[in-house]
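Quick heads-up: it's one chain on its own, the form predicted on its own, in structure tokens.
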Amino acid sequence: MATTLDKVDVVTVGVGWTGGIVAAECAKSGLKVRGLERGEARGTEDYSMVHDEFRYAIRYELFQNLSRETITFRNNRQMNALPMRMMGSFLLGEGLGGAGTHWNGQNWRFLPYDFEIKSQTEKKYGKDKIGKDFLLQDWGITYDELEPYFTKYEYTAGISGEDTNPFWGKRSKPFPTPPMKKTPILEKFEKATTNLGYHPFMMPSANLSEPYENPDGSTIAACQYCGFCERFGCEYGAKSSAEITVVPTALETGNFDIRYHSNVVEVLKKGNKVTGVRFYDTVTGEEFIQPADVVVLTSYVLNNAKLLMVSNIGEQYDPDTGRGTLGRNYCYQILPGATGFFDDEQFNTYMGAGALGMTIDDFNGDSFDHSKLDFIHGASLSLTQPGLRPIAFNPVPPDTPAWGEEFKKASVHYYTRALSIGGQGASMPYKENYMSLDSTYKDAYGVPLLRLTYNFTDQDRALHKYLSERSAEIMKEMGANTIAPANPLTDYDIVPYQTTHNTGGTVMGNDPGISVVNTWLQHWDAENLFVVGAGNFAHNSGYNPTGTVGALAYRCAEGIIKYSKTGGSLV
């Protein structure tokens, strides 16, 4: 029998960036908050020996245990979905800080175009520009409305950057810290893109360029440019994350506590309100009920959607009828680009930082004319210097054998003689790409696994081809002897790592017919249930999602505080 705990004002399911922001803001306002985190406590002091590529990057030390819970996957509805038994295309986080601990630190605001993509696309190119099977929709909120929340998040995280990109939205305040150092590799990209008439700028970075104290009094150290960011925690406390910023802020109020090893398996609902959550202690196996006035789902995209599905809250999306919103608009990301091999130049590719890079947005959003192109949106194109690790990074020219003596010789030779331009391509929602519950497989707690049905579309393939060609042109201008554009997209494969930028499934909006939550991230069917994260995105953009997720978390926290005082729907 489950043990019922004392009731709290607010319970968060997961304590990463979103759970930490919600906890900090609500606790500061006087609300009693409890965070349920299924992983362990961890912080900067745990990463003193973190430069171990095999342990963290190959053996996935910081990630979800797939023997307890995973997803099933298929390319289309005619296939049998099978469990993902090893980390592959994306990396599922676990533990305090979640995916915000092992991120690279690229921090972006989505473009004004993103939030009004349907209306702006139809206005400029007509209703037939994108096919009827694409579920394009505005977000119900504009960039200008979200801008104050972007600013608040960036000042909490201490983001380093420069406001010289002509294509992004207007900022009300400058970046809180200056951009990172510009290395010779980045200068080479800057010169080439400038020569081609583009507009390079330093990437906004959560690897901080200088020591910083945020408005809540938390301190973040300066980056040492030692690499080992993506898949690793930062041993210097120089990569902004929830456990060194918002979590300490929340704990210092005395209104917040965290219960670790607590895996939530159900949101409890009575009438038109939720009453709390049910969870298991993953160490003892004990079952608990945590009553709460407000429940906030702040776990990863896939788990937020799954929890709503297994709790039977909201109508699940049906691709046959188009009815239902839960699980709809699942989007991934497209990765165009090109690699250049330089026979006569060597670079310090083994040093760097996760978000040390330069970018152009000349082919992102609607900053270029799509009238004669068979896709919409685009990609940011960046050259980053993240500190390339020797096990995973083995660049060789296209005609090199994939194994054996010749491969080894070329791999060693080109380790410091290869540079890559990478694009983060926007992904549009398609009616056959969605999340649902698997009817066969269950997790360690007897709960159905989430099933992902996904494949690349013709829109994706056209975008990928166009942007890979532009990347190759830049690499030619940089002087590479051999240029290898990214291979053309075929079917989506969940095995090789691509990006952890999954979005959709719990989309926000101002119309309950096409969204799960309103623009305060409040569930349409339960006024005291909030769901926040990249699942709220109506589509995926040409950037990393964390900056926009952080802004939404601050808006969600404001909504929870407002709801706690007044009750009822916030719209």
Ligand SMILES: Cc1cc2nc3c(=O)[nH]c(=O)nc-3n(C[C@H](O)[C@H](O)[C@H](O)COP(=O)(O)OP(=O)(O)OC[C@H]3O[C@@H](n4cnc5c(N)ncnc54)[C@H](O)[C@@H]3O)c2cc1C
Contents of the next structure:
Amino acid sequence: MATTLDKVDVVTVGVGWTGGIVAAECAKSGLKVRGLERGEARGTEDYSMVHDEFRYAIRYELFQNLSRETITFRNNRQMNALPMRMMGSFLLGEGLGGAGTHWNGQNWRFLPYDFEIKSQTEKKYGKDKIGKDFLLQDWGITYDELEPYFTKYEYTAGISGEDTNPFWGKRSKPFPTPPMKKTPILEKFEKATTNLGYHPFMMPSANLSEPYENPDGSTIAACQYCGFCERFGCEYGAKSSAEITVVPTALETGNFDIRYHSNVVEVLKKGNKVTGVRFYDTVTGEEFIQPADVVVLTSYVLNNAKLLMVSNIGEQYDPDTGRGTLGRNYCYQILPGATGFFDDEQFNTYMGAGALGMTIDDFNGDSFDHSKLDFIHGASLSLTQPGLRPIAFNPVPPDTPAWGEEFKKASVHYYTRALSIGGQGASMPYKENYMSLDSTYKDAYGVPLLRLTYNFTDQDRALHKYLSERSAEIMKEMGANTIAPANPLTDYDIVPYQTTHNTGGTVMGNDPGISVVNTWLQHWDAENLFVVGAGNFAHNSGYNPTGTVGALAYRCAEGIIKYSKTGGSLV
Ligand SMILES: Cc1cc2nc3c(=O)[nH]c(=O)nc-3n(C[C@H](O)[C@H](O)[C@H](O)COP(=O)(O)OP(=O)(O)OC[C@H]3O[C@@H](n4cnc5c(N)ncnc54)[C@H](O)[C@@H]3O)c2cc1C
Ligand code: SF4
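Mind pulling up the form predicted in complex with the named molecule next to the form predicted on its own we just looked at?
To see the whole picture, the full complex is given below, headed by that same chain.
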């Protein structure tokens, strides 16, 4: 028998970037907010001495426990989906701060083109440019409408950068902190791309270039370039994350509390409203009901979709008929690139920071002509210096054996003599790529697992080939002796790490026929239910997602505050 707790104004499911932002804004406005987080409390003091590659980067100390809950995966509908038993292609967060604790901090705003991709593609290239099986759609909001929210998020997070990229949207304010230091490795990339006529600029970074106090009074320290960002918490408090910015802001109001070890398994609905959530204490196994006037799903792309599905809220997407919106437009990311081996030069590849890099956008979005190409969109191409770790980083030229003495000798030799250009490639929604509930496997609470059905498409393969060729040309200009472009894309494989940039499934829009939430991230079928995260993206862009997720979370919070005063649909 579940224990019913006192009602709150707003409950968030999860306390990462999205949960933290919603909590801070709502609590500042006077609403009583409770965050239910399935993981533990943690903060900067818990990350001292975390430079242990095996424990954190290989054994995933800070990530989701897959023995309690995972996903199942298959490449297509004809296959049996099987559970992901070990983290692989993407790494799911758990605990205060979510995946924002162990992210790299590469921080982008999606391009103006992204938000109007369908109308702009059709206008410029015609209706059939990528075929009818691609479920391309506009987002129902323009870049200009989202711009103030991008700014708000960047000033909260203290993002370091420079506004010299000619291809991105207009900014109303400069970056709050200057760009990170330009190292010799980055200068090499800058020189080569400039020689080729491209437009390099310093990557916007949540690893801060200098100490910063944000508008809410939270302080973020200056990055030490220690090279242990990705998969690690920052022991210096220099990588912007929810637990050093928005969570303290929310707590200081006295209107916010967090209940840890609280795994939400259902959103409770009555008529056209939700009434709260049901959750289990993961330590005692006790069952609770948390009533709330507003429920906000901030539990990452996959959990947000799963909770709606198991709670029977919204219509599940059916790839046979094309009906239904929940689970539709699941997209991943395409990672073109090239590695260069330099026989006569050594670099300090062991040090750096997660978002220390230079980028070109000359092949991103629609900044280049696609009329003779068999794909749309593209990728940002970057050379980053994240601090390469000795267990995971074993670069060897293509003709080297994969094991044994020769491999060891080459991997030691090339550890400081190899550089890579990496692309964050856009992914377009395809009718056969979607999320649904698994009919066989259940989690530790008896709830069906989320099932991913996903494979790369011809559009992805063409984009990957074109962008890998461009990356190899840049490597040549940089003077590499041997160049290895990324292997051609075959089928998507869930085992090797690729990127934690899953998107879609709970898409936003202004047409309920093709979206789950409206442009305030308010559910079309339940006016007091909000869903926020990269699941709202109608497609995935040529950048990392979190800058755009942060902006959407600020817009969502504004919507919740408005709703709590007026009620009803916000559109
Ligand atoms: C290794 C790595 C590197 C990355 N690098 C970058 C980068 O450089 N740039 C970038 O833009 N993005 C990056 N990302 C992605 C970025 O971390 C995410 O976009 C961001 O954290 C998403 O925020 P969120 O609030 O939506 O979800 P999360 O950060 O995942 O937070 C969700 C929270 O909800 C909790 N939760 C989930 N289910 C439940 C439940 N049922 N009940 C209660 N609580 C629940 C989780 O425990 C978690 O704390 C990276 C991710 C990883 C893993
Ligand atoms: S590189 Fe900088 S931001 Fe990253 S963990 Fe080290 S000090 Fe923190």
